[in-house]
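Given as structure tokens, the chain that follows is alone and in the form predicted alone.
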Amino acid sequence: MRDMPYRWIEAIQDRADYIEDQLKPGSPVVGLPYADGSLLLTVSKGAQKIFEVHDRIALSAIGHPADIERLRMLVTDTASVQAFQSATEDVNLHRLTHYVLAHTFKQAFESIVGEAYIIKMLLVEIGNGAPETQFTHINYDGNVKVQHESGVIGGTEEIETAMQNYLTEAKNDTPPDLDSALQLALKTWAVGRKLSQSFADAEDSNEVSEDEIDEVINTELEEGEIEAGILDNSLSGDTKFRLLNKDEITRTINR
């Protein structure tokens, strides 16, 4: 019996090692403020990976779909609920995320019993002028990390290092309009792509060049196609969030 708890630390970095792997090959989903709002960016292979969770917040995952389906509907349906029982105002990010997604998923992780999800969450919320945006990202064990400046998951902490760092670098003081947003994101998706192709190591993480990111993008895009989801204050309405079409896309990339 003394041995129980090193048994039960073994077995959750088993688990944590395996949901990494399974992890590391997803496509990378990258959020940004703009000028009017908040953006979404991933590319897909057909099933859809942006949604919207309530008037002023989306999300977006990577990982199993069952799992993503599953957690997005937990989410949605909870938003939901709680507008219908107060009011629209008391919907918000922090309260879905710490009291609903994050004890989620630390309780399926941490239960060796029965099976985690495989799943790392982007959420983003734009206020009615403040507070600030916020990006809050969920790893598959609970933990929760919020930003303001910009929100990135990849299949690796190595490889989303990399992505905000090609963020960091490509930041400026003035708020983009949407196709600079546009092509950012693409771009630090394009880095994130290429590390998880290669499983990158942390010392390899600033070694993509320019040539590289418009190589992985054009090959991609071969088989796969942009998905861009936006919460724009600039919408008439309670709702913000809509979905890019293929023709405002294509226009913004080829600029």
Second form
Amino acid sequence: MRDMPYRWIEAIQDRADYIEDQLKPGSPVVGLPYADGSLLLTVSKGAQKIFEVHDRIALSAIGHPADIERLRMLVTDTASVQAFQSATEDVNLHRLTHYVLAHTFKQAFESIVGEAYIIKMLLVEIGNGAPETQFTHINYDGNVKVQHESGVIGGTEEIETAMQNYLTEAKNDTPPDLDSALQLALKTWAVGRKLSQSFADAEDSNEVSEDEIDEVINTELEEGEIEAGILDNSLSGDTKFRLLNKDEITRTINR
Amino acid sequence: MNHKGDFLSLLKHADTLQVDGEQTQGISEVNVPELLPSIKKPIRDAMVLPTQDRQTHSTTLALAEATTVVAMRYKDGIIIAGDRRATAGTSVVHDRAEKVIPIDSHSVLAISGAPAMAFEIARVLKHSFQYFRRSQLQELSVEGKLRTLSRLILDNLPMALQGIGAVIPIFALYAPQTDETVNGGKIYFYDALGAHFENVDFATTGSGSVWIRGVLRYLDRWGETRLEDMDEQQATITILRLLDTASEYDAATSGYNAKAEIFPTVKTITRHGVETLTDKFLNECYAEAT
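Form predicted in complex with the partner chain structure, per the form predicted alone context:
Whole complex next, starting from this chain.
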């Protein structure tokens, strides 16, 4: 089909449309730095969506669970082998993204006879002595976007833009403490969730009021559960990742 | 692709990590030619050495076979300690060796034996536990941890049989899910074939262990305070005295080096995880101990 450029481009476009349709209802993920590290938050119904990749790297994704699992294992395996063969300090998000994940996503997306990955991935790395946190967003087509102040993934680009705008408006010069970061992340998640529901019905405005945010949170938490993972620089061991337990999350949200 | 959390299997197949039949470029730069290359290659090389060469190697490589490591249960969990001396024959080659190695948040390996093998086993063990947790989304069970260490020790058997690389460790951990009223500390002793045995109250290994095993038994049975009832300070003072006793009779075990301020390595494993006791605290305990 590659010797027939028009058909190939059409097929790619069809594939992109299909993947975006599948991703649209996905529960968004929000990544935020806080005073001692970084936070990933989403609301899920059963299956875990936030994962430890390595000592200072965590991952979350939206998409098909089988694709998420396959690619999570790929990046976890690679990081583990590299850490053993060389040193833990040599495992970093830049290498994992550019030498392992991005081209795997792109290759699957453009091999139109094979299966595509229905996935968008958000990875976060906290610096080892470096002041900056890095959020890396990888799209299903292999495009990579690196940000330092926050990271989000949502069903569509419009949803992600609205979530980023909400975060920008709420931005403070100093990194928040964990409780404040959790609350802000949950509200930002609700912005994305509300928009993913409205886009399913019609092309509505992407403005979401505070009342709507509260309503979405109350409704969604009837069936779903908040899932939050942190990379915490203050943890004493090499591994900086841990999932927050239900009590910690409930205590913060009800505050 | 999925190695079911088995890190050794992952390493063995690392050069063929694939996604849908496509070899990943990223992994291709970390070829693993064979399982545990840094252990296996010397094993293979050692197997073909002429007898007289083996003899030579056995004296130059057996650096820290002589040592003393000791672990005992105390009120809050496990206290585990090792001296710092590494020897080659009658020479002291290093006086700051770390023989008590944290493996994960709640387990520690104390090594006696050839350091190259021992450190590599500790490193593989650490990566194995981490890989299991990260890939399978749960901690490896206590039995799983014990069996992983057994496999590594058994893999090292050819080196042990030639007298150039035996590793006899103590593995101690705290089972965090245990009821808060129960001491979750556990101590395991291994033989050179990888068999493990749980020692309920204490374990010691290395050349200096023969001098203190009886003392441990005496203290545990007839001491003023049983080992398990000791608080952290009492347990620390006791373990420092034990190492001091071992160093008195075993030339390959070092005591406290006051001149260079080199203390033994002492760690505790409790419900809250592994903690290294500071030199300041050890210094205070030494003041009490002597």
